[in-house]
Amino acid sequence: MAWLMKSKLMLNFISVALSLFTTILIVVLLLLIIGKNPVEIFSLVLSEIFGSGYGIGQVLFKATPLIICGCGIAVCFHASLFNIGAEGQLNAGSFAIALSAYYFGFLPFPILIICCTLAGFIVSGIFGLIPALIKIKKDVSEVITTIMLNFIILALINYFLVEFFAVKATMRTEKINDDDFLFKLSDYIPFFQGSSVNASFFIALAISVIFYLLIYKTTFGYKLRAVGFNQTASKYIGINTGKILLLSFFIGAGITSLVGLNYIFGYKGYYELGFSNNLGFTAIAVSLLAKNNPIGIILSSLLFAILDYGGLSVNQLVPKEIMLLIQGIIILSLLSIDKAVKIYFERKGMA
């Protein structure tokens, strides 16, 4: 069992390393094609990101919520259940969350925050309930069913926000009182002095680990594990794997409306309407890459978040988009990498 898992840890990190190196080929002949240097686009992004505390404060940032994000959909993808309602759902709970903290701003700020957690947990869990409820009892696929409730979500939201939550003129929510801010790192590190990075990192960092824990050290772990491997199985072997569908989702769902910590605590202070920008989506590709392992999460959050703050960097020289573009092609080569690797290492009888 021992040999399995290093045989599949090698074959993890060959298709990644393979796919990234395939990924800056390819953007490297682009960039030729157009007649952009390559030396000089890669340099300015380098200098941009690590010339300065403010870029690589940036750079925790923006990968804060891929962190927190990508661990909530690795918990559904262990399970085989492809969330791709990840954007609904934490807009959903962060939501909440901005909603409880002004309503309950009086409380003392360990309480507010907990609360204001749990609330947010609980939305967007219950959001993650419904798909997986229709899966198990109508075999609907979660596919389908998280990709409409994305648009059902956002829209409830734009309706409560528009009718009863939002400051006049605006598309967000009252802002939480100035004491109940996240601390910035820049408070104690000036090194950092400027950038939005704040205490939700850390809290991301937290997550990681225990969901880390949770997937590969504890039970559950190994019967949602075994679920996404064979579901027949599963059930002869005396999992309920309607329960641990039903977790996984709830679980998974749940953890994305931590998202709003980071921006809600830790930056603007209150919901606004299409703050998360397709976070939900860009975190798909965030735990693929990393092959849905939370401590992997955290290097292709950081990853995409210099992809981000790179593209803003580059724009003088060719469109920001590029970046995207980047992202696109990592995916893509990492799914067909992937593929003719463990084709390989099974034809040499490794794998």
The other form holds:
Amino acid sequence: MAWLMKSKLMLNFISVALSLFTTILIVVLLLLIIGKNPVEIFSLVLSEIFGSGYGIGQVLFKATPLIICGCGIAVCFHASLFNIGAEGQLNAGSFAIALSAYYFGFLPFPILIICCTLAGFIVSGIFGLIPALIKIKKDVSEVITTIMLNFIILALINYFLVEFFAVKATMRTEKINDDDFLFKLSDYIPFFQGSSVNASFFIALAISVIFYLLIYKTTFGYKLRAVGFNQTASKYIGINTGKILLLSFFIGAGITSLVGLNYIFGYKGYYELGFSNNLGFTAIAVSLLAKNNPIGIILSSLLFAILDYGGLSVNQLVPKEIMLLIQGIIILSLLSIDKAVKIYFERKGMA
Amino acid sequence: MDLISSILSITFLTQVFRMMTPYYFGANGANFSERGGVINISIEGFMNLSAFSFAMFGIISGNIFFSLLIAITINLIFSILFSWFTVKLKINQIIAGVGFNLFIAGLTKFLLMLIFGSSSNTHRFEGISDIDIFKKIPIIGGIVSDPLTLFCILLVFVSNFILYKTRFGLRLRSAGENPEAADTLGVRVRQYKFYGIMLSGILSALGGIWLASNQNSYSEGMIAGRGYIALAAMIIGKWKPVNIFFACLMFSAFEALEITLQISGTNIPTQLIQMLPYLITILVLIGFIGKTRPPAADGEAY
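In place of the form predicted alone, output the structure of the form predicted in complex with its partner chain.
Starting with the chain above, the whole complex follows.
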């Protein structure tokens, strides 16, 4: 068995490396076509990011929500569930976090943040339970229901904001107390001076550790992967597949809500409609690139964060939107090359 | 009373038919793909792409027919790429769809900035104009005079005929229902899946083109989930061209109602009307309202 694991890991490594290489090639070509100097642009990105503590801090800050949301989506992926609804779930959860943080602002900080985390987790989780329940009871694919729920949730939040909770003439909730913020890394490490990276980066790392333990080291994780691998077989060996599907959707959706901790407790102090900016979809790409592996998720989140921040630093030379395009190229080349590599090695009889 | 009379007016009906156009192109396109057994959730992206390329080439060349052809061709290329991913390489269709949506969103944002120097919209151009002759026809002419809308209504009958009365339709459906059996009988299953996806690319292109033409420009995020509503209409329409048409009419009626409510300034919250299409879709899927069943081998690689 050990050699198989090794060869699978090897295959994954080969395909990820190849697709990143292809992406760079395509991007260089693209830059040449539009008449820019690729060397100049690449070196500018690198120097802006790694030349200062601020750059590194911003990358960590942008990686934080991707790590959290990527882990949440990966939980579902391990059970072979396609959670396209992370965008809606994380908005619902973050909205709940912001509201409870404001209305329970009188609580001492440690208790407050625990309560808010729970509130967000449960609200997101419940919205995750809906597609799971429909899947189990009515055998309807979770893909369509999660897509539809995205729109329903965003419309509901919009409604509640406008009618009840929004600060006048804005689409955001009331700001939380000033002393309820998580500490910024720059408070303790002057190296990160000015950047927004905060304690929730450690929360993100903790989540990826918990994710690893949950999926690979517990009976539940074993069952979850078994269901993901072959649902029918799992049923016959006595796994309660329905329960596993429900739980994995609840946990997966719940985790995605915690991106709100970064934005609300670590950055702005309130929930704002549209803050997620398609994070729920980008995180799907992150999770795919990482092959649902926790260390991979951290690395691919960092890559996507570098692209995100790198875009801002080259905006003078080339539109920063090029980084969105690069993210798209990465995901498409990964999907195709990954499959092509597998087919190639299968033909050779090596895997 | 004001509200009711404005809903019962001819203008409202005209609006419903007009707004139905992008939904039906998207939904009908998705249907051809799903009938061949390929779930295409990148309809949203395809519509976005064609809206952008139509606007871009329309502004650059100044010739509507030229830009129409180019926009359709670009979508055709992308749908061939999509079928290469899903049919040839057998990559999971949902994941490929999400990937294409992300890629196209990035591509259009980048090109919008690069070419037009704006992160929100292109400048204005002259869209496809109404056909004057049709306006002279009593009753119908007052409601439908947009050539794409007219084509859309024609498409209901054409698609129904293609799917149920031609050899092509039968083979396409067999690829989506039981590919093994079809293969045994000598149907080139993968080829038909290719055709289905290509049709979805072409038709969704028309949807995007209509949106850009109707607005006389392209703006970032203008598709605003219409591709997903199209998928919803396809599901509610039970994968049948005629039923899908009525589902699209229902959704466009919601949209027209929403606009009418906003203008009339009543205190009925429009957000709740906005979410109705999605809510109804889920209810239909659960089986509260009617029964619906996808093609048997939908979403499976062959």
